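First, one chain by itself: the form predicted on its own, in structure tokens.
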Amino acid sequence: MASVLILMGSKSDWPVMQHAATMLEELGVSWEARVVSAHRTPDLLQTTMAEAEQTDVKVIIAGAGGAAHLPGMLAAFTCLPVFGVPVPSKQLKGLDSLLSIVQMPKGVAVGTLAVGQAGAANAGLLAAQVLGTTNPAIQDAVRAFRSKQRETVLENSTLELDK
């Protein structure tokens, strides 16, 4: 099994979760993603954590939108760290799904990101940040990135103005 797990309540999370796992692959970090649905599939999420920890996997991020109960469960079930992605929603724009995640009792800790495709990716980026505390590859890729950014920045901060 990959270093990053990146779980989904449905199939339909992955236009936005995807983005998690193409962060992961900029940086050189393994992922798997798999749907495990919190309601529909409780007894696979809780498998799904039980052989997460017996293998390499480090790091879950979980996607979750409406509800938002996965991120919270896997948490429940496992010690390794888990960042909860809010998915947006139709009726609610995601603010559900993040204010579901965000309020985690005392005692189960999930890292909550922002909505949407920033969250996703965000969550693959903290991830390798985690990773690379043990990996110094994985944190020279993190260091590059970083660097990339700030190029671009830099090469993009004087606007040619028309007068």
Second form
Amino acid sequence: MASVLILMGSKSDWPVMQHAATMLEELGVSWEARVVSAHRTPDLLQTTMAEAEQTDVKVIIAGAGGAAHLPGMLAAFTCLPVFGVPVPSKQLKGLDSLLSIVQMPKGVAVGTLAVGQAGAANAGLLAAQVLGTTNPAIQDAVRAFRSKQRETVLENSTLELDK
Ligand code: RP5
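Can you now output the form predicted together with ligand RP5? The one shown was the form predicted on its own.
Expanding to the full complex; the earlier chain stays at the top.
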């Protein structure tokens, strides 16, 4: 397996979760993405975590929507860091996903990112920062990303009215 395992509750989550993969690509971090549902395939969830524990996976990113128990269930099966991404839901726009993921009871930790694409991208960034603590090339890539972002802001710092 790759360094970062991206899991999601449904293929319908991929348009959001692919932003985590894009960020990891940009930072030179290997990733693998799979669909694993906490309530539709609970057995697969358990075997996937057992597999992750035996390979080189360092960080898990988990995206889910609605009653989003996937990140918490994954965290229950591993001591690898789990970052949860609340995926926007049809009815409640992801507020349900956010509260489900962020309100983990004491004793099992899930790091929760923002709802939607920004959260997915930041989950990739945060995973890279974790890996960067022991991998200088990845840390350099994160620094370069920050510098590029800064330059973009400075280039666009003066605003003019369209005439
Ligand atoms: C969750 O239910 C998934 O994470 C997804 O966000 C949501 C809806 O899934 P589908 O009905 O689109 O498969 O388990």
